[in-house]
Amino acid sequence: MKKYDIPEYVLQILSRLKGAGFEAYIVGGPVRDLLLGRAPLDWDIATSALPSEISPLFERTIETGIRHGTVTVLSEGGRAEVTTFRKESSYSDLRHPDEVIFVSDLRQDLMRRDFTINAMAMTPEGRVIDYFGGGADLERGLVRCVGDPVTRFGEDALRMLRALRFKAVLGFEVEARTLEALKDCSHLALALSAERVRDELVKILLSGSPETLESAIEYGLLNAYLKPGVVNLDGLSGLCAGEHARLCALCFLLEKRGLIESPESFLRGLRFSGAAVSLVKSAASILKSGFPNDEKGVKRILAALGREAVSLASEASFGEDAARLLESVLSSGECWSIKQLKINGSDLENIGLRGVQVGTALSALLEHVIEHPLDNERNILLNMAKNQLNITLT
């Protein structure tokens, strides 16, 4: 029996729970994920153990989902969450089952679950357990859901945007009928949370294959968010990995294609904090207007929308070209912001500008060094300000 890479603690958790006469396995994702070579993130075991038997047989427990048989043990070594086999009735809502009924058997268990990959178990030993061909399905390289897939997607829609994610991320493909029944079920993707799919959404963008989204915008399961269409997504994954460069390209795609009105309701509508809406807007308008093919035209971005943006964007851009003129920009040491001009407000109040006129002449003085990089010396920009940007001093 191959031998698997368990943490200790996880170990310790599953012989507790035997050692009290309990049935107790790692499933869902650690399973696929051993088999897969992977290290989990995320420990998961089920047990015939009632949540109330869970809790006394540990010294750190947090009830977790305890309505759902689900209690985290906490431990030196890191935190397993412990769910007690269970079934589920119908999904009123399409998202949480309306009656969670305990059982004794794992095979009910692993039978809810969504694919096939996620439904096995482990015993601590190894010995994997699989009634529904995980396996094969691993090895086939196959997104297949347990059962018949209209039911599960019909118990939760965000199965769908799972098993393209899980498509992106694994590099598999999805098997011929669950995918024939997430092209029928995807207009049950609109009562989906915003938060749910964004975040299905985000773990595409980073994963390997993030070209995987224009499947769920053809099939639809994104039109609470967008207008229905197709768009190329091809240089996502060329670019870096960074979430915020890659939403800001996928947006600046959308909008070039007309499917959204614009970066900012997109990512507003999918509850995007405010500050990733405002990064992602402002480079985003980079990509749209053009990056700036020259030292001068990147130091005004610079200016308009500061460094930030104009990194991402640079970031975001398909090709090396912004890149390099940023950097060349930057490791100038050249003046491209008002902080950075060797003359401030108070010396502009000093010789007699009040109010807006101290910015006017800010402003003016800014663009002059960016034409006159040598000019941004104090008595030079002093002189100026007197002499020839003709604004009258009171």
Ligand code: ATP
Second form
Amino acid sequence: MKKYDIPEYVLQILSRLKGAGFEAYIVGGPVRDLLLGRAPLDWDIATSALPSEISPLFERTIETGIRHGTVTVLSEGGRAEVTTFRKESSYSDLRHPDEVIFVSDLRQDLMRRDFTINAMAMTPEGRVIDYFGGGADLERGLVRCVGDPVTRFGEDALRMLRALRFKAVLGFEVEARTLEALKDCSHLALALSAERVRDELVKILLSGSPETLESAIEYGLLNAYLKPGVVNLDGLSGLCAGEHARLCALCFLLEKRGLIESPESFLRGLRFSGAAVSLVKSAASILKSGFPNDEKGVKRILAALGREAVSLASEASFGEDAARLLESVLSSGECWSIKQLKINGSDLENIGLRGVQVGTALSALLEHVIEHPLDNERNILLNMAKNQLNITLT
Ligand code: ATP
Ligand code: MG
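Pass me the form predicted together with adenosine-5'-triphosphate (ATP) as well; I've looked at the form predicted on its own already.
Next comes the full complex, and the chain you just saw is listed first.
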């Protein structure tokens, strides 16, 4: 039997469950990842023990989703989600199973899982239990529903986005019948909650093949958030894999193609946080007007939108010059903000400016210093303010 790299603490959890007379297996994502030679992100264990029987076996547990049969076991080495074998009955709202029915055998638990590659179990010794041909699909690089794809997408429409997510993350193809069903059932995605859609969208966006979102759009899976259409997202994979940078570039491309009203409306619809919306929106506005191609231009957008937004726009910009220009402005130490001016509001009050005049004068001085970096000297600026040289005060 092939040896897999299963952490000691996971083996201990399995052995504790088995020692108490229950069945216990690693299931789903980690089995898939171990077979692919990838490091699992999290460890899921399925067991015949009921939640009330799981908790007493371990010192530290969190009853994560006790109604769904999930207990998180915490140990020195890390955490694992331990879930009672279960099947889900029906999905009348297309989002959540109406009730969870605990079952006694592993096969039924694996049968409720979305794709064959996610429906395998592994014993602590490394024996793989594969009822649905997941191993063969892993080798062929196929995302295939367990059972009839139309039925499975009808139960939970999120599976359609998950299919594209695994395609994007693993570099797989969606198997022909599964793909046909996906196209036929895509309207069901309209009923999904924005949060679930957003989470899958971000995973696709951060994968090695973010352009997979083109298919999600083309098949209509995102029709609740954008207009139907076609867009070329080839450029995305060349950008750094930062969530905000790729989101910004995505918004820019969607807006350019006329598929969204604005980055703000799109991101709000998908329930991104207020902070993310405002940052990405500012950065996307820079891409829309074109990232400046000289240092003065970069200073002006820094002054107007702040360092974070400009830095994001440079990461999301398809040309290489943006990052280089920004770096050169930032490392020059030259002034691009009112804070960096060698005089401040009190200095201006001392020479007699009042209220709104102070702000107007500071902005005008900043504009001057951006044009003439060497003039950022206290005396020069004070004199300019005094003489109102080249500055229009209101
Ligand atoms: P990741 O590496 O991103 O965590 P994962 O396969 O572990 O991938 P999860 O969303 O953590 O994905 O789900 C864990 C497992 O639960 C999946 O491998 C799959 O077996 C099952 N699963 C998750 N979501 C669904 C769903 N919507 N329908 C059916 N089975 C699902
Ligand atoms: Mg997981």
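Residue numbers count along the first chain shown, from 1. Here the structure is a predicted model, which means the values were calculated and not measured. C-alpha atoms forming the largest set that superposes within 1.5 Å between two forms make up the rigid core.
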Check your understanding: Would you say Gly355 moves between the two forms, meaning its CA shifts by 2 Å or more once the core is fitted?
Key -> no
Exercise for review: Could you tell me whether the Cα atom of Ile62 shifts by at least 2 Å between the two forms after core superposition?
Suggested key: yes
**Study point:** Threshold 2 Å Cα movement between the two forms at Glu53, rigid core reference
**Key:** yes
